[in-house]
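What follows is a single chain, given as structure tokens, in the form predicted on its own.
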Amino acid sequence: MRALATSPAIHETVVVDRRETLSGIVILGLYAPEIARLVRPGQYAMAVPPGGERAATALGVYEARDERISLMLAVVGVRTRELANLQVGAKLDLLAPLGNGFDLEALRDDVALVAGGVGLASMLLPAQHLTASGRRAHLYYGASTAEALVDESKFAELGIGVSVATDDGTRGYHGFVTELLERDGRAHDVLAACGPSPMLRAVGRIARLRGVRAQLALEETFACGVGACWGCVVAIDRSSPQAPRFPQASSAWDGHADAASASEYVYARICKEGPVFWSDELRW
């Protein structure tokens, strides 16, 4: 996965419009046409939260287009009721972009998006990238309940084909959106995917067992989103082009591996050297 050349900064931005559905997930319209124009697909946003009294929440940005970008969130706490909050006129001050996003040339021919919960988030901008340059692409889309699953209308009219799976079975296949990818016929050339650590490890393993590879939008609470404090690691191939070269790795954090296999994998900064990366380079 190729690092992008973007410098972060602080905008100032302005709620334009904002949607929340019966599920509690909120869509935030923003005026930020300098972040519009920079953002990559799968990159991110620290949302520091107008009181100033809480940590900002990483997000990933939803939809980009002229002068505007969007967030979606759900609802889980006192953070993301602070910014769900904020009304049309509000201010917002983001930290952006964030992150590598998506190796969209390595995004080939045929691909799976697959999303889980608000992971649909990361989703759209790929989608749009995808059918813009002649590929194809279908989403495997996963929630909790029907009702929280959210604008799947935008994928369809991408000419996206769409396939649900909701926990309790009030829409689509019952069951984990994974066990429906799995259950699928459709050979794909390549998956990624976004959203809980336990989908993208199974994303991973499907990738495996059908030989082909897969880039994974991990999800993490984010302490500086710059890499300065290396509170959001992940073990990785030391080879891998993302491999941090600073400082060195040690095997101390599992407090039983030994020097030897220490020298195969090193930890990447999830905010830093990700938040995507290929399954097959990961350590999990």
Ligand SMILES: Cc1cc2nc3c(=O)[nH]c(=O)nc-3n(C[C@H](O)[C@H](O)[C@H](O)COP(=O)(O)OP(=O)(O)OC[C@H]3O[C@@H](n4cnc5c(N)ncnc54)[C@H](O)[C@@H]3O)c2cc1C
Given for the second form:
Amino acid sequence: MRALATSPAIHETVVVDRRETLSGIVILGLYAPEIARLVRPGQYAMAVPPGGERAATALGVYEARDERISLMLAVVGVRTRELANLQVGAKLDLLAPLGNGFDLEALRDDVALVAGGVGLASMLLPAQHLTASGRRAHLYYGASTAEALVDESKFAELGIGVSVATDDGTRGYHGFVTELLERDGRAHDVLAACGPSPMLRAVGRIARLRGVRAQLALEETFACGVGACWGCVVAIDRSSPQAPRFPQASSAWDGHADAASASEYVYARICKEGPVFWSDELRW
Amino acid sequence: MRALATSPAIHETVVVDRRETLSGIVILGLYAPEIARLVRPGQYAMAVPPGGERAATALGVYEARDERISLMLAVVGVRTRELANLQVGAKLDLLAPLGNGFDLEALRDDVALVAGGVGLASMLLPAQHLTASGRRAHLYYGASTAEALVDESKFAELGIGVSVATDDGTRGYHGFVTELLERDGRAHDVLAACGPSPMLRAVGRIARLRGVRAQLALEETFACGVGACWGCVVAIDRSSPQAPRFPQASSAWDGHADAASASEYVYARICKEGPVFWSDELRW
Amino acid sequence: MKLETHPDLQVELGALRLRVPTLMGSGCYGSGEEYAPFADLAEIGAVVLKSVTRLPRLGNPTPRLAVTPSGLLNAIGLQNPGIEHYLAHDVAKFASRPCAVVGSVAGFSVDDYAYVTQRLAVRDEIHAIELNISCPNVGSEGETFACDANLAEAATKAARAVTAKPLIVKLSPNVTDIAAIARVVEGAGADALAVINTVRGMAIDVDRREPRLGNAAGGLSGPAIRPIAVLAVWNVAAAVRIPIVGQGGIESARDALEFFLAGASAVSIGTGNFTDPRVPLNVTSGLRTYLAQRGAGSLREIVGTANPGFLGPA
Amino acid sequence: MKLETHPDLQVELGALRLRVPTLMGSGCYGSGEEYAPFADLAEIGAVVLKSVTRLPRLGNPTPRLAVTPSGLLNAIGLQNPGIEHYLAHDVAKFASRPCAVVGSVAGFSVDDYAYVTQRLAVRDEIHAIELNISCPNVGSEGETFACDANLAEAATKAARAVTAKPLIVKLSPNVTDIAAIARVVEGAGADALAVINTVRGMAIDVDRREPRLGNAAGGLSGPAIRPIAVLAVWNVAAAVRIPIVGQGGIESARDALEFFLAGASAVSIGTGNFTDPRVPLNVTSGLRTYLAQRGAGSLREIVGTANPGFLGPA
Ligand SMILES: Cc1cc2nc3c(=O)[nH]c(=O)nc-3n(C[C@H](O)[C@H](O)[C@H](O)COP(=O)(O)OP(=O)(O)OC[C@H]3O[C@@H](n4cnc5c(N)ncnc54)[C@H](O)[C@@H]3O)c2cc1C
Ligand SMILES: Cc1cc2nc3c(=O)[nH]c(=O)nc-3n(C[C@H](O)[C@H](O)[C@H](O)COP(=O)(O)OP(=O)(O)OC[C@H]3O[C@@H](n4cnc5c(N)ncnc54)[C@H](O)[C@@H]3O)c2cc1C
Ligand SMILES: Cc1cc2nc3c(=O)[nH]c(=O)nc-3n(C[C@H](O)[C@H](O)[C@H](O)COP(=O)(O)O)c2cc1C
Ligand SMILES: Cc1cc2nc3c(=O)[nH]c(=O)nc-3n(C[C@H](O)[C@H](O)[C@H](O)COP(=O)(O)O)c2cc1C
Ligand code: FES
Ligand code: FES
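Now that you have shown the form predicted on its own, what about the form predicted in complex with the ligand?
Below: every chain and molecule of the assembly, starting with the one above.
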């Protein structure tokens, strides 16, 4: 996506609000006036671990309003557990805003927003932006079970239709959200999605079949989050505007010997060139 | 000290109360009926780290009453920080009660209790026991600064005299608590002390000079806390009843060669044979 | 009773058959009784006893422990009463353990290993011998037996020659090529390999300006070294056919599974017990669930399945 | 201005003089500009650039990172555009950095090291060369240069022969005796040693039953390896007289001090930047406080003071 003119920095924020859903998802409200002002839809923050000893954690900026932002956390490992345990009053330092968000101009008239799990965190700001600029959107939202579906109402309040799916059928469509999207009759000009990789791949396939384009907000294990370590990459078309300038190269560890073996793709950094990519440019 | 007939176990406790002093010492109140019933003065608990990934932490049992106990925490490293961050409602698993506490019968008529820093945590139960059985005691209590002196009132309430010292002179005697003890006119039959090693060594020296005995509750980095790893040892007189049965041995890594080189001491486990030892039996 | 809900966790390390594939690491579990109030020893596979030497040893000066990020440094220095006192006073008690008992032998010369193994292995209370070859050899400038293929081979052969009991040899990660040492030790007659012992390390007290351990250097254990241990197992599993006891930082069934999938037939839990004595039981129950969920009838079915190079116990 | 409140933190690595003794680890700090929004580059000693090879390399398949207890596994696979593209498009930009710039050279043959060093070292934007010898040598069954004294010596000599710029050689901890390698590399003409590169490791995804890294194995960094790194510095400092750049898990001034007291003249921060980009500045300010509190006029005064075997830079 196009580089945005926001300048990231380290911000010292404070937890001012903490919600925990039945399914254990935690939403941390933070006093963070500068981030709230600067952040664009689809950008993220790196949360400095309060106890040190591990890399910072990448988190989408979920809400941003009135000097506050919020983060939505699913506990999957030690880093997210440590963050989810933060209580009101705790300090949290963030590197933000980071990455290139969605290309909002390219999200034209009728947009399908597709969210899987806490991928929802990256969908609210785009939804607000789309409705504010008078465009139509519909949210397809999937989770493992009914309890794990959170905050749909925030989308409905924007006047956005919401269709939900659960893996176990406890609410809405019984199955994956991408199956729901496929079966759904509605035609959309463009898709925008955030969620686990298999879901994003399926969204890419659906877009191809429908002859529309899809913007995918990718997730991968990050270390630096600022483009310094080349750890968070995804294979992308050499011709993509997001592809790093890079001569033809070999792909193997013994690459010293066969630079001639050209490859069609190069690795782009999700944290820097992304996290949002056009699905038809990915080679994954 | 003599082995006590309490049987340790793993207890699942819950934080029911949390106090934090100005100097950052945290006192966690726990619902732990069995420990409250079983614990003897000078025993300790091993706190299972809520996040795993590190050894359990040894903590003296500070208070015990009405199905509750409390722990007093000074944050010195990652483990104590993690525990000090626990909030009311959090679960905490404890291996307890552990170790041999003070030999209360040997603490005869007039006892000087000497506490340094959070060593105070191991002094309240003995103080309660002594006053309940009609014996006299006086508390000498030292800390770095006035703010770090906590809960003296709990001792005063028992009718125990309290003399305090601070390293920076912000309250009480300006200097080490052991200097205060030395200058103090009062004669005591016996000393009982808990605090940092240098303080305990000084208490041992004072006892020797005065011709009385001292029971010292030692601290050392623990790993298992149950006598399994031999990591927490202190050198002790071979003839002490607390000394492990052990043939004469060499002390060096190349001990294969010179078992004949007899030593006067052996290493006893602080967690198992202790944590309380008679100062005149230590060879440290 | 459906097979899937009771997957078979049995494992054989040479002739040592264990009901469950969990051993308690040498030096970390005492003789078992220390942990009896906190864990049901009938539910663990074996306790590996603290290493014993020919002559008594006082052990290292204090401090012997230092906590590091997700790890523990130790330098106990093999404090033990020596084999004769051990045989006379300690070994008889091991008969009452409701799990297998593995004796651990340490030494400073090939002759030490032979002598102590022979003396210990004749006792019925001892079901198998583990050779802790991570001691310096006094004959060759303090080089560690486990860090030199010739010394490792000699110690293994010496122990093998004096006992028919199952012989586990414990390898050190502090080498350039652990697979090469493993191959030599297999050839010398080991029935199984313990992979890995602690990683050399040091912490310095910056206030006192000296090492935090009395012995200066020590051995690093715990979750910090798990990735190092998993790779060592992976590499050894592609080099030998005898079973491997994987160890280093195991605190959960998922941690243990990393070792099984890399090619370990059993696992050992040391420092994990210091975190929580329930770890060994959590591991076995978690393994049962994992296998049942995947319809596997036995642990054996998944051993080495993540490792394309896995040779497999013969 | 009292001397004690402004202790001298300067360090010399051969002819490379740094105002403050902090280098940013190769591969962890990009070319510096990535961290410019978060850290004042004028306050760091040097950025060590991502390693560059003779030919372009796409790098390893994904995933390339896995988080482990207090550690990070990486297998980037030296993704880089190759020396020619690098010289043509990237190097000129480094001139604007307000700190020293150290080029990092990787290779798969002795000739690679010589060639890339020569091409890179002539550029004024590059103030020193670090030789990353942790790559497999294709000529000898994939053995790593840093794990074989002969290969390490050959690579160092080859680089030394083609440049007079300060030459730092980066050693691997994955060896039986790092001090022996250090001695050979010193003899081959290195001006300084970087100790240590990452420790080999692996993590396995037990759900998918395969290694979590696309490359299977990777390098472990971060606080988990700090004790391993401190001991490596301690041992190397007793074996050589050239300065040592200590690294492995540094996140604070206290962490850095462990390395200085063990015998390092400077430190490098890699993974610590991923924890918090303020780590390098916290390290220098913490060092100043530590020295001032002890009345030390310079960092040099305390280097190696915990290590009785310390030989000291000549
Ligand atoms: C741009 C971006 C935006 C993001 N936004 C959000 C957001 O808004 N909210 C949010 O909750 N998350 C978000 N994420 C994801 C979040 O960053 C990760 O979930 C987090 O970094 C995980 O860190 P951790 O240490 O908790 O888990 P890790 O320890 O890193 O574990 C990560 C995964 O590995 C698995 N795992 C761990 N150990 C093993 C093992 N032994 N075997 C097999 N699998 C294992 C875990 O179960 C988990 O699925 C985002 C990620 C990116 C890149
Ligand atoms: C029987 C017994 C009873 C105890 N009772 C209590 C009690 O009631 N309350 C209480 O608060 N504590 C008590 N302790 C002490 C407590 O167990 C320890 O303080 C705790 O284990 C420290 O763990 P940690 O991980 O927080 O610190 P660690 O990380 O283990 O650090 C311990 C010490 O090492 C220092 N240190 C860490 N890193 C470095 C470094 N790089 N250089 C130099 N020094 C360093 C720390 O500053 C600290 O002083 C007791 C101990 C024992 C043995
Ligand atoms: C305190 C302590 C003492 C140990 N003593 C011995 C020993 O005597 N013999 C031995 O072979 N291994 C010994 N070890 C190594 C462990 O058995 C184990 O191999 C190692 O710690 C790695 O596993 P872990 O991370 O699960 O602890 C010891 C480890 C620790 C932590
Ligand atoms: C993501 C990542 C990439 C790295 N890339 C390189 C590299 O290209 N060349 C190199 O010499 N070292 C590389 N390293 C090693 C670091 O420079 C450093 O020596 C090591 O990580 C130990 O220090 P640390 O714990 O502070 O990170 C890399 C480390 C990481 C974590
Ligand atoms: S996480 Fe480091 S480059 Fe993306
Ligand atoms: S801490 Fe293990 S024996 Fe005391």
